[in-house]
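Given next, in structure tokens, is a single chain: the form predicted alone.
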Amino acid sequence: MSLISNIDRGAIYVWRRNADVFFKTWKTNFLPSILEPLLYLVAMGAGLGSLVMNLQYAGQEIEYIRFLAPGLVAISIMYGGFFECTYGSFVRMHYQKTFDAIVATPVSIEDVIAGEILWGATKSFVNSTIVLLVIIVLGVTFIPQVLFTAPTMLLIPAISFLGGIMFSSIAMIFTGLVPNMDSFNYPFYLLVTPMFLFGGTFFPTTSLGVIEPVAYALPLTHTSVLMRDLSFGTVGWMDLWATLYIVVLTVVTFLLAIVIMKKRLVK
């Protein structure tokens, strides 16, 4: 509890510092978030989707591109938080010495770590919201199959921020452990890539057969379930368990990230 008590409004100052830097280069930051879902929807949704039969999901038959679209939102949540709190945080900590400069002020180490995680969650929120808006625009104009009309889709930004805290906290744990930037290859290849492929984003987890339970051990799977059910308006008990999983993992990884990062920063 002492870790939490040391977190004050200084975390907001750290968040604000990162936000100011981000919006100075907003054009280059927003462009990938717009282009990436377009490329996936065209290549995977329209291209591969034309070869795939309609899928059964929550008792209804849907086109593959409509199944894929919420998965892209989930992927953007994962990438937004994970990239920012690994490579971004490591550069600020090790190369730019930004953390050292901030800690020299009345801002605590816990504030720095919490502020970084909050900023990573904000990147997840921004990226996923852009992807969602791109999907909605495509649904209204060019590809009607991807249009989301369920009122529950309005909850997606809030869940995106929560998921962003989870993925950012996980990323910050690795930032506190790796000896150098090249070592980030391990969490990306051993954790992020399996989540990307088997997290229920490109095909239903039921297709995995006997290894389906393994998929539900991955954070992205639960994020994908929530994004898809909120998009379609098919919210049920599964979503309650997915939310509980995300909340519990977020609390555990957040506290663990603070402990590990503090040990690294306090020398």
The other form holds:
Amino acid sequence: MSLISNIDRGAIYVWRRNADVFFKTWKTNFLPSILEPLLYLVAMGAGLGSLVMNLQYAGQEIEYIRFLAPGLVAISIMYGGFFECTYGSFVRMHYQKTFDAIVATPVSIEDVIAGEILWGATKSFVNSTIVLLVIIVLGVTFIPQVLFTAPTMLLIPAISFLGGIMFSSIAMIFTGLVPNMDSFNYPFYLLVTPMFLFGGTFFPTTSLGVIEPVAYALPLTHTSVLMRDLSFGTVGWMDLWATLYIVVLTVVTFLLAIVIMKKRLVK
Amino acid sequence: MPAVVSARGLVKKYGDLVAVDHIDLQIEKGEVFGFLGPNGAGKSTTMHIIQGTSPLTAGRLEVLGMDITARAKEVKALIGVAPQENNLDPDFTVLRNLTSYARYFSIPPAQAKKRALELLDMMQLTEKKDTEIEQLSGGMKRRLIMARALINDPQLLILDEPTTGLDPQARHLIWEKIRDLQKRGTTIILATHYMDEAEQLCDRLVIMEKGKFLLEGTPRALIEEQVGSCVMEVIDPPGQGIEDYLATTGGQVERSADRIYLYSRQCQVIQSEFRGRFPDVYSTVRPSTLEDVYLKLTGRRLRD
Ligand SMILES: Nc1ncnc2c1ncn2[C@@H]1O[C@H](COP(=O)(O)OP(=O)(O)OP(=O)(O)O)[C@@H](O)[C@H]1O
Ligand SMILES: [Mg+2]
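The form predicted alone done, now the form predicted together with its partner chain:
And the full complex, kicking off with our chain again.
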């Protein structure tokens, strides 16, 4: 397939470009990623969580904050890639003409799109790792309920990167389609925010009753299932399905993103 | 030796608009080849096709002996491009713009830095090396784009209006560089709206309009063939029938709003006769230039 064969080290160069820009201002980049999970854990976990009784997950009663923490990791995976490959990529493509400059070199259009998606996935990885570290620090210090010790936790960064590719690819599809930057409101309100709220993040999908299957159509639901089970060390069949879902959707959306973006970029 | 650019029946359509309309083109190694023509003629489009960033709709194109569609990556490694629109990377400083661009060509970092500093020196931008792009003046950006186009030491250099917006010193700097590169065997494709620039730099050029080549040749030959060696300009006082008179002299007559141009090979003779007949009318004789060819061909009035 020529879409894929046109991708080589050029994608890495595009990734390196974005990484260079990121690390130029890394201090301002890291601070929000540290503050956000802190705020959520305190406000929702400790505050709201004190009102939650008898929360059942995987047949066991758990405290709300313990349920919430892995959900925050999943959310950071989604937002990391989605923001980067919508607003970030659109600015580089449309306003900065960065892509135009790059494709005049031996770097192909496919390299550019793949490099952008890899970079989005890196943002997912970086953000979720920060969230995880915040959780670990809190677990060791003030909030023992979020101290996760299962060895399966070590898989979280790898799954974050994979999920990052998926969310970045979905975002890139929108970047290939929207007429202008304001139009990103649509995918954010119609897809990202519903996932944020209903994707097994703040409450178990079982609470959704008859519409629970709908939640399982959403990529974030599978991501939060994985994050939670890897954190708790309660890995089962569900996680195999979730992984499969993510792998398949990643491949499909990645290819689709390349086709759609190419259509937009080739003049 | 094969041609550096060899195109047959090149066509580029944007929807219904035919931006490049069946052109044939042959550019030899070491040539400076010019594209002239009014806004929207298709100059930039043709250059985009040659540099492999815009696929052709029909036709065949080989650049540096390689098929552009099949081997775009290999071709791009050997060419340098200075686009008409500024697309410098605003997230980097001047120096980083060059070194990060070098990376796209797989140039090792140490070599990239050395080359970047040389090019900044050459374009007289050394002082600005740590400046952010948005703090550069328009002309400095053009110079940096030129430097960037040379980062991979290209065999073919594609310059789309490289001197637009430059002050006279900077223009001459670019001209010198172009001559210098030509001496070292670099092939250069140049689009410009400045006729003096084209006349001075180009070995051969085309005048393009609506996607087609109207004329092709060396500047000298085009001037000779199209307008003769000299021009007599007359400021036309209305109602004296001067245009009719001049038409009888054997030269070609053109006019703008208030001037009549007579293209000929014997302007001196015609002028002295003219002065005898119309002693009060201002007239002047000068050698003809590429600008005369261009205006004769594309019309003296502003285009739609
Ligand atoms: N991306 C595009 N989509 C649609 N039409 C385009 C596109 N790029 C150029 N055109 C059209 O193609 C024609 C040729 O444009 P081109 O940019 O090649 O002209 P040019 O000769 O470089 O003009 P100028 O002197 O103004 O730079 C114009 O009619 C232009 O409107
Ligand atoms: Mg142009």
